[in-house]
Structure formats: structure tokens, C-alpha cells
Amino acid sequence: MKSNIQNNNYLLEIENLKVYFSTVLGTAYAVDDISFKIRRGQAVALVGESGCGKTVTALSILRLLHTPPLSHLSGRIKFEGRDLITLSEEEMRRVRGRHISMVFQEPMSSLNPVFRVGDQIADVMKMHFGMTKEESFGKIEKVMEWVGITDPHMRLRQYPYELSGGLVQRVMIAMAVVCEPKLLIADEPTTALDVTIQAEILKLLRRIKHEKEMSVLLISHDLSVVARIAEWVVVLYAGKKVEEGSSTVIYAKPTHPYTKALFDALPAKSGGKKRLNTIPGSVPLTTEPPKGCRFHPRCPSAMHICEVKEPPWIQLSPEQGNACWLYAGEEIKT
């Protein structure tokens, strides 16, 4: 009985997820055998540069990747014990928006420009609760007001182009939480916003998490954004998980060279220089991942074994683990 209670504490469990695409250049190994878990009410962040597999992971959870170009999807995505990969499309429709919602990276392109925003949110209510537009507008107004939209009665009757970027993002968040899902996925929710609005959106996401007891999966390349929300951090590089742990531990002492490089690139770490610290090189093409550790061509600590053999996952403590030969001890000599 004790083990069942412990297992039920996880809302989402991703195990050995692999997502490959067919391209003109060959097979793209966008997500290659990653695993992580999200507890109920916990905020987890996926961190890494563009092209590391963050958004593909999120879209895999909602089964929003289509064939073609998707050529391979395997592993397990367990949500409340059910493997989402095995569900039919009809069953997934009942999950999307109702139990798992997503705020997409580009809010202005996520809403239909020819329909009023209230009608678009009402469609979600109709799909999951069978409510008419008139029945749903009362709740929609309350949710819009709760997410900080002034004069919601007027706003829900406006078109997306009549709203500012910050208001459109709040509309997207209102649409995502109106059905009170258990997991909210936020894909770079502040990228297209100015600094002041960014702070307001982050404050809103924290409020949603605490007041609605909602789990949050935050996708971001910005460690300063992640620090404001996430309790657990998963660092991805070229489709692989390279480090994972509590945000407290990782921010205090990152171990993987890639994680360290991300921190060193922050403005606060650049010592007031006009030019910020950068990571040399770029993320490799997923169609041609390097042999061994995928970060080794850019790593200042790379050894010969890094070039020929993929590092194992090493659990350094209950709060932190990585995939780096620097921490493999005697395995380096084999």
C-alpha cells in the first residue's frame, strides 16, 4: 500500500521517450531516450538551447506530432497511470485542454484571427462540458478577470488583433486553465513580451500553480525565468538529458559542463563585459549527432572517452544526477 501511494504522487512519468522524424537529410533524433517525472503540484522546467528537444517533448505529451514527418515514437508517457502513447485520438481529445493544457510559444499565432477570443474559449468549454456559448461566458469572464484581464466583458468580445501581446498571452493562459487541468505546459511563455509584462506573466503562473494546485511543465532557454518558478530542472542537449535535479541544488552547484556553460552565459556571470560569455559552436544537427557524448565537440573538459562512448547516467545524490564521464569514477578506465 505504501508504494502505491508513493507512485500516485507522480502526475506525469516519462520513461525512455524517443521521438524521431523523417527529413530530406535523414532521420532526425529529436528526442533520444529521455526520462523524467512531475509530481502533483510541482513545477518542472525543461532547459536548453533551441534544437535540444524541449518543445518536441511537450508536443509528444499531448500527441500533437503527426506522421509524416514523425517516423518513430516510443517509450512511455504515463499520466495518472495511463500511457498516453497507447490512447486513441478520440481519447486524447478528451485529455487535451481538460486534463493537460498548453500555452504555446507564439500567442499571436495561436488564436484564430477571425473569431472573437471569447468564442474561442467557449469552444473549449463546449467540447469538454457541453456548455453553450451563453452558459460558458459567465465563467470565462471570471477566469479572464482572475488572470488579470481588465474589463473581461468587453475583452471576450474582441478579436485577437485588437489586443496587445501581453493581453493575448493572458487570453491564452485563460483558455488553458478554464477547464482547471491538472498539468499546464508553458512553452517559452515570456519570450515575445517586454520585461515588465514578462514579470507579470511569471507572477501569474506562480499564482496558478499555488492557488489551483496545478502541476507546471515550463519550457525555457532562460535560466533567470526558470529560477522564478521551477522546483525541479531537467537540462536537455541535442535530444539527450544531461543533468537533472532540484533547482536549489543545480543553481548552487551545476555539475555537467553544458549546465555550467548555460549559467556562465547569464549577464550576471559576464562581469559587466559588453560582450556576454557564450558557448562556442552550436547545437549539432539531430540528423548527425556526434558519437559518444553529444556535447563533447563544445566541451572544454572533453576527454577521449567522451568522443567514442556515450556517458552513463550517474545519480550523484537524491537531488541531482548527470550524464558526464567526469563523474563516472572507475568507469572512465574501462
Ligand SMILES: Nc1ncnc2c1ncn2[C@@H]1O[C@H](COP(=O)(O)OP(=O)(O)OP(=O)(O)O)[C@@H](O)[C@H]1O
Contents of the next structure:
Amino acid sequence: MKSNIQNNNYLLEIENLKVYFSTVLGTAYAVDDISFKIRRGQAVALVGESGCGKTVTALSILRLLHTPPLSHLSGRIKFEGRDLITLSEEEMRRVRGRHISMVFQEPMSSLNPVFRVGDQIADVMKMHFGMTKEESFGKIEKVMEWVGITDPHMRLRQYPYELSGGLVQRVMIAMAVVCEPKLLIADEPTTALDVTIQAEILKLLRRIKHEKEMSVLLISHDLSVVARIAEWVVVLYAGKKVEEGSSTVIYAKPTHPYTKALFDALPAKSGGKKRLNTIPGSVPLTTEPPKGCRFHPRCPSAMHICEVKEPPWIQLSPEQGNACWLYAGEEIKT
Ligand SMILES: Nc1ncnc2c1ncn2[C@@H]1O[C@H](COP(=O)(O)OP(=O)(O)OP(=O)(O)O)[C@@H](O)[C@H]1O
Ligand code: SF4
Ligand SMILES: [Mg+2]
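Swap state to the form predicted in complex with this ligand from the form predicted on its own:
Let us now look at the entire complex, which starts with that chain.
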């Protein structure tokens, strides 16, 4: 497998992204200095528990966060070399849905209940290609069929409430890929679905990636979902990147105590017990991140330095890096 570090053919390069919100409890440091890259045709996963900053990172890429409550957005989000943070709203409208599209975490809430699904997909085609409804319906039927929707002619004339959860997710994916974007962001695409449908949706995402050579940013709290698609994994904790690496290496040898805890909490690791292993404690409030390493209150290996000083990024190999004091001094020489 090619390394993310050795290959310069990047589609998206996120550098030092910071996204803060103004809340009644004070500033929420939702994403706090996160960097990662996605190559063309590569699937990268953002992993972490609830509240770690996965969705906020995705919404920042699409510039869908607004002031208020957004109070600070900085860093660089380079897409094909252009920094999206500096683009005007008009320029972003041309990128959204056309070059970067997203399947949102709550699919039902991103479809308008009062319009037929075909009309909603046709709106996307009209916005980006100026096509009329009649012109776009043929293409939409083909895309719906391609994402596994049977009888697309009938389906595109239905309202969202007439479709099952699995079908709604396929419609959302059809809408996201109809303009053949270069990057597809899928935010927890299978969380609300039952196990059989989950497997089908993951198979579909894999097929889209291979057949259309699309890059995918997969967001999930579930490492077993990520394993099915992603070649590169970025682990977030409380708004910080704590580990990243090629899937092969991360799955064989996770290093950060938080990544290890995520693996231990997988059903397969719970040894058939009725109650699954859990990570003691919870993700801290982003308005009150712990000093030093943000994971220290939950970390079984925490040392004094962890409570007072933030760990630096340590590149262990071209295929893996982490932010953990346990590995200080183990950095590879480049
Ligand atoms: N609009 C907002 N205003 C204030 N705080 C926000 C806002 N959106 C997100 N946050 C905070 O930012 C942090 C990260 O949220 P985010 O939605 O990115 O989490 P996530 O990793 O996607 O979690 P989940 O797995 O539950 O979807 C959370 O603490 C959340 O409360
Ligand atoms: S830096 Fe310290 S607290 Fe943080 S994960 Fe490593 S050992 Fe645990
Ligand atoms: Mg989310």
C-alpha cells in the first residue's frame, strides 16, 4: 500500500484547522489544530467517540458553519491547491455538491419532506449544469439504478416519507454522486441502519470509490465500519488528532492509548460478554478541555507530564504517527 506521506498527489490538505464556537458556557474548542490529507481516489476515515469533532471538521470543509455560533475558523483547507477558507460564498456554492459532496449524519433531515426525491436531485443538476427537470431525469434514473434503487422511474416520483431508511440513504448517496464529485464525505452513513442494510451501503460506497475513482472521507465512531473502506485512518479525541496511519498498520498495531481503547470496545474484543467493553469516563466538554493531553483523565498510562503539557506530534514511521508522551523520543529521522 502506498504511503500517504510519500505520495504528493493530494486532493485535500487540511492544515492546522481550528473551529471554535461561542456558547453560553464559553468558547467551545470543537476542532483544535487538526491536520490530515486525502489522496485522489483514497478513502480516509475520521474516527472517534461522540463529540470529538468529526462532523464539525466535515462541515468546515464545505464551509457550512456560520457566525454565530461559529466564532473562529482558521488554518488551511486546500482542495486541489485552492484554500477553501479564502473562497467567497459564491465560489463555495460552485464547489459544494459539484466537486465535494456530503451524505449527512441525519439523512431524513437533509431531504425536504414536501418535495419528491427526483425533484430534489434535479435541483442539484439544475444548479451545477443548468439542466431542466426533463433533461436531468434520465441521468437521475441511471444514477439511482447504479446505487441499487430498483424501479427508479417510480421512486423518483415518491416523497421521502414513502421510502425505507435504507432507500433514503441510497437516495442521499445518489444525490451526492450525481454530479460526480471528486470528494464524497459520508458522515456516519450506516449508523441508523440495520446490519444487513449497513453491509449493503458499505459495499456501495466501496464500489463508488473504485468505479468513479472518487476520494472518500468516511466519518464513523465504529472501527469495524472503517475497516471495510478506509485505507488511512485519522483518530480524533476532544478536537485533537491523536493518531493517524495506514489502516493496515493501525489495525495491526495501534499505539495511542485512546486508539487501543477504541479497539478494545469493539464487540469482537468483548469476548462474547453480554456487556461490551467500554472506555471509562466520557469525552470532556469542548468548553473545558483538560490541560496537557486531553485524554489524560481517562488514560490508564497517564504520567505527570500528561497533565501539564500537550504531547507533540510524533511521526513513528511513514505509515503511522501519534500524539502521546509514551512515544517521545521514538520519532523517525527523516
Ligand atoms: N453549532 C454548534 N455550537 C456549539 N457547539 C457545537 C456546535 N456544533 C458542534 N459543537 C460542539 O463541537 C464538538 C464536536 O461536535 P461534532 O458534531 O463534530 O462531534 P462528532 O464527532 O461528529 O460527534 P457524533 O459522533 O456525536 O456525531 C461537540 O462538543 C459539540 O457540542
Ligand atoms: S500523552 Fe499521556 S495521557 Fe495522553 S495518551 Fe499518552 S500516556 Fe495517556
Ligand atoms: Mg457527528
